[in-house]
Each structure stands twice: as structure tokens, then as C-alpha cells.
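Only one chain is shown below, in C-alpha cells, and it's the form predicted on its own.
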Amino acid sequence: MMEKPEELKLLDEKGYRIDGRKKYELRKIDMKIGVLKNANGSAYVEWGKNKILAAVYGPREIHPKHLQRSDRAILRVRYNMAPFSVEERKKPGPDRRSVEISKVIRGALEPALILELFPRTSIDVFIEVLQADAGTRVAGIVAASLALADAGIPMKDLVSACAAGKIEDELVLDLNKEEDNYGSADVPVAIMPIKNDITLLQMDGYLTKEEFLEAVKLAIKGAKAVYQKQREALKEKYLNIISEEE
């Protein structure tokens, strides 16, 4: 977190913040499945203004051999952040930060796999973030299952994520950019709404315990609705396909 300038305000006396949100409003959400040919399953999600494509290939065998498990598959996970994502232009290629990320987003994802039923190969997710605007793990995850499922892997239930965090004294729901630099802390949380699991929780920043807990139950009540839209996603790919079988 950095230290806010003085003339900023994240929430005003209304209770609005600085991108007209309410407090516990998400951020503008559109999801499209089956967006790249060559891959076996993607999807293109734009939340605020974050821009996240993801591929998933597989199952397929895995290179090198030494790396497979006779009981199941090995979920691999590549989470990349643009050059041109960000105001200041990124290093091309893998840094420090993306590949704690790849870490987060792989044991996010690993739960609602049934991975044992694809022994001795590998399933790859790639994802793109092309344009970046805080929460980009979350959006990655979601975007990440959509492809997944996109892909006919077998899935316990899709996975879904949102962040909780605090600005100006007060918890809100699904930080952006500014808040997300000058708040005091960013919760980010992934579930399988089915059975309310936790597959993702982190903390950045300082809460109290009762802070804590109270932003912990905002974000999976905001990772709750966007599964509807990542449903309605869904529906809406394989209505358009069967109607046009018809």
C-alpha cells in the first residue's frame, strides 16, 4: 500500500467512491467463452478495467516424461502480465510477482479438478492479463475456470473469486486501481459456491480480527454473484451453439 495523497479521496461523505461505486458494489463485469480456436478451452473476462484472457490445453502428455504421476494429472499454471498492461511499461517475460501468482491461482484452481481421472499428463492454463487495474488474480482465477470448463475438463464446481478490502476507515467490495494503492488493506478470496469451500485466502495490509472477518464474508458474497455471471456465461455459449444446430 502507499501512502495516499492528502487532496485524494477514496469515499466521499455520500458514501460513494472515487469511480462513482457504492460501497459494496462490484466493479462492471463481461465474460465471453471459446474466444481462441487453436486452444482447447479459453475465455476473455473484463472487470473494470482489467483485461484478462485465458487458455487452457489438455490433457495432454506431458514433456518431460519424469514430471507425470501415475495417479493423475499435473495442473500448470502461467499467469503473465503484458509490457503494455500497465502505465509503466513491464519487463517482458516472468518476474518475481507472476509466479507467486501462477502459485496462488494453480491451489485455487487444483480443488474443483478431477484430476484423477487424466494419469500421466499435464493441464495447461495460460493466462494473459492484457490490461491491469488491481485484482488481477481474482480475475484471473475466474477467467481461468470459465476456461476450464470451456475445455470439458471435469470440475467438482466452478471457481469463483472477488476481493474485500479497506479504504478512509471503511470495508468495501472489489477494490480498483487507486484504492487497491492507497487503501489500508486488499482480502482476496476464492470459493466453489456449491459447497461454500475456500480455495483462496489472502490478506494484504492490516485489519482487526473482526475486520477481517467481516471482509472475508463481503468478498465471497461478491465471488457468489459473480458465479452467476460466470453461469450465465456459460449458458449463454452452449444455448448459442445448440440453437444453431438447430
Second form
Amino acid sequence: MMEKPEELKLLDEKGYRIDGRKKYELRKIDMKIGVLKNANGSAYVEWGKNKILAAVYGPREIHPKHLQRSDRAILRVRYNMAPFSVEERKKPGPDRRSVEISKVIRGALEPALILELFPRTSIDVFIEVLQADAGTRVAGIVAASLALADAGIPMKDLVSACAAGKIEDELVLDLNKEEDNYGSADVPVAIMPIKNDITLLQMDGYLTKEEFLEAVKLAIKGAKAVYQKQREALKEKYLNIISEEE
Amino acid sequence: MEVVASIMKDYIIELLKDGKRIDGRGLEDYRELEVKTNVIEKAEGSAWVKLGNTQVMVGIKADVGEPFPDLPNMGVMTTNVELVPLASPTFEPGPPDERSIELARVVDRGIRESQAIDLEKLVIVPGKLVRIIFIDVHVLDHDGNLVDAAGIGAMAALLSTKLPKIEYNEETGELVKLDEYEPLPVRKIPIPVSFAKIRDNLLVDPNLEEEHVMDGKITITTDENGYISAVQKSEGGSFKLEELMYAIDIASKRAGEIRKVVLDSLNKE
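Alongside the form predicted on its own that was just displayed, please also present the structure of the form predicted together with its partner chain.
Expanding to the full complex; the earlier chain stays at the top.
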């Protein structure tokens, strides 16, 4: 978090945010499914200025072999940012932040999968952030979940995600970059909406218990709205295929 | 390994039906906690923590360097965790893996976001020279719940830290370390408390056997004002909102007790 320039107001008197949104309004989200030829499943998500591509390979043979599990598949996740995705060029390859995000995203997706169905294999999820503008991990989860569905991997539910945060002493939904930089808390949440299971939850900031729970509830609401968009995107692709065959 | 884990899992789940745990604790009980401070003379601050059979050593070293360009009037703190092979058959030598990176970042966030260290007091020449505080966690014996042990150790070590006063000579640009010492300005004591989720049970302070069979884990860091400064759901599994509310409540209770142990360790020196 950076020191906020005095003159910068993240919320105006009428309660509008710097990008014109209201407090509980999501940014514009577009989803496309099956955008890559080689991957078994793929999805592209534009979420505000975030541009994120996810691909799934597998279930497939594992390399190196010693990682094989005789009773189930292993899930591997790599979250990676392109050097040109941020204001100042990012050195290519994994930094500590990406390593942590890859790990928590794996934990967010795993509960939705039935890994026992594919012993001795791996399911590999690759998330490439082509442009970043806050909320890349939640957008990455949304894209990855669509790519898993596109790959035909059996899932208990889609995983949806959204972040809430605090700016100018108010809780708001779906922080953009300036709000993330100068705000006082960021709470990314992923859920499996059917049973209201929280599969990713982090908090970076300083909140009372009450504020934190409010933020979680707000993020869950956001994730449920995103979930509807995910379902529509899947329907758009797969219902079209069915009607073409008819 | 997998066979043992699956037998152990059945046993642990069977016990949980009666609200029992393999080491005899109740679900909300923390293991015995021992903290000793100033155990490494060469470090500016240090602490040894024994939580059940988990042991960690935390050392604080201080250096002088440039501030971050976007935070010119603040000192710098960094947190690093080494999972050395001496501590567990599952730790291997080499660069930090995802476990140690996540561990370090969760401990770091808990301290940083509560502004436990008054970093503004660590500026020597604004925009140019500041103190850099290194929190180095060395895990010595891994018997579960490393996050809590590391977080407790980090706070105890920071509280025990004394820095040599530094004088800056504007004409020569030289730094002179004085033979006088001042305590590191620590304003709060954020304490992480972790829970393992096994089936529908939340177990505070999981031991290693419980961690092997858990579905997921959550860590909640609270300070003495009741604020939360870090939350991390880790590994697989999922949590309900009600479970989260329960965990926050228990976490802040246990953190209060742990804080006393940490403060006592400083008085015992």
C-alpha cells in the first residue's frame, strides 16, 4: 500500500468512485470460452482493465513421475504475469507474490474437482495475466474455473470469485488499481456458490472483525453475480454447439 | 505414506466424533507454548519458540539502506522463512519453496498491516537512508502449525530488539554507530492463530498428524485492539461463513493468551 496523495479522493460527495462506479458495483466483465487450440480447455476473461487467459491441460501423464499419486490426480496451478502487464515492466518468471498466489488459487480450485477420478495423472492449470489492474487472482480463478469446465473435467460446482475492500472508510466491491494502492484493505474471496463454500479467503489490510465479515459477505455477493456471468458464458458456447448439430 | 495417512485419517475422524483429538486436547485448546527471548547475542533481537513439539528460532538483524521509492519516509521490513532440512524429512535444501514463501508472507502481512513496527521512526535521512529490519525465521522442528509459531516468534523477537543509535554526519555523509541502544519501536502485538478443517470440525493449532489429514486451513491474525490484520485460507477444503465467524472469535481469544506468554518472556530476561 502506498501513501495516498492528499488531493486524491477515492469517493466523491455523491458516493461515486474514480471510475464512475457506485460502491457495490462490479467493473465490466467479459468472458470467452475455448479460445486456444492446443489446450484441453481455455477461457479468456476481461474484467475492468484486467486481461486474463487460462488454459487447462489434462488429466495427463505427470512429469516428473515421482509426483504421481496412486489414488488421485494432482492439481497444479501456475499464475504468471506477463512483463508488459503492469506499469513498470515486471521481471519475467515467478516472484514470491506469484508463487503464493499460485498456491492459494490451487487451494481455491481443488475443492471443486473430483481428483479421485483420475489416479496417477495431473491436471495443469495455467493462468497468464496479460494486463493487470487489481483483482487478478480473483479474475484468474474465474477464468481457470471456466477453462476446467471447458476441458470437460467433472466439477462439483464452478468456482467464482470477487474481492471487496475498504476505501475512504467505506467498504466497496471489486477494487480497481488506484483503490487497491491507496485503500486500506483488500479481501479476495472465492466460493462454490451452490453450497456457499468459501474456497479462497485472504485479507491484506487492517479491519475490525465486523468490517471484515461485512467485506467477506460483500465479496460473496459479487462472486455470485460473477457466477451468473460464468454460467451464461458456458451456455453461450455449448448451447450454440447443440443447436448447430440439430 | 499414503496408507498410513489414510488409516490415521480414519482414526482422527473417529475421535473427532466425540470431540477428541489424538494428543488429548479439546478442539479449542492450544498446545503448550514456551517463548524465550534474546537467545542469540549476535542478533539485534531474537526469540525461540516451542509450540508442542514444533520449534522455531527467529532472529532480527538491522541494516541501513535506501527506502522504497513510493515510501520515502518509512523504514523497511522484510520477512523470510527457511525450512531447513534439519527440521523435517519433507524439507529439502535449496531456494525457498511455496510453503516457506506463503508462510513468510502471511507472517509479514500480519505485522505490516497492523503497523506493529513504527516504520516512520526508522528513517535516518528522509528519502535516502532508512533502517532495514530483517525478520528471519528458522524452523528447527516441524510438528505442525508453523505459521503461528513463526508469527509468535517474530513478535517476541521484535519486542526484544535493541538497535544501536546511529548518527549521520551531513558533511562527510558518514554513518556512525553509537554504543547506545534503543528499543525497536513496536506499537502492537499481532498474533496469528490457525485452524485445521477436518470434515466439519475446526481444530485450533493443528499438530503435524492433523495437518497431514486436514482438508484445509485458515489463519487469522488479530491484535490487542481486536482488529484483524491478516487472514489466509490455505491448502484445499472450504469454509462456511459461520465457521469463519467462529474462527475469528476463537482466534482473538487464543491470541490474547499467547500475547501474555510473549510479554512474560520479555520480563523474564
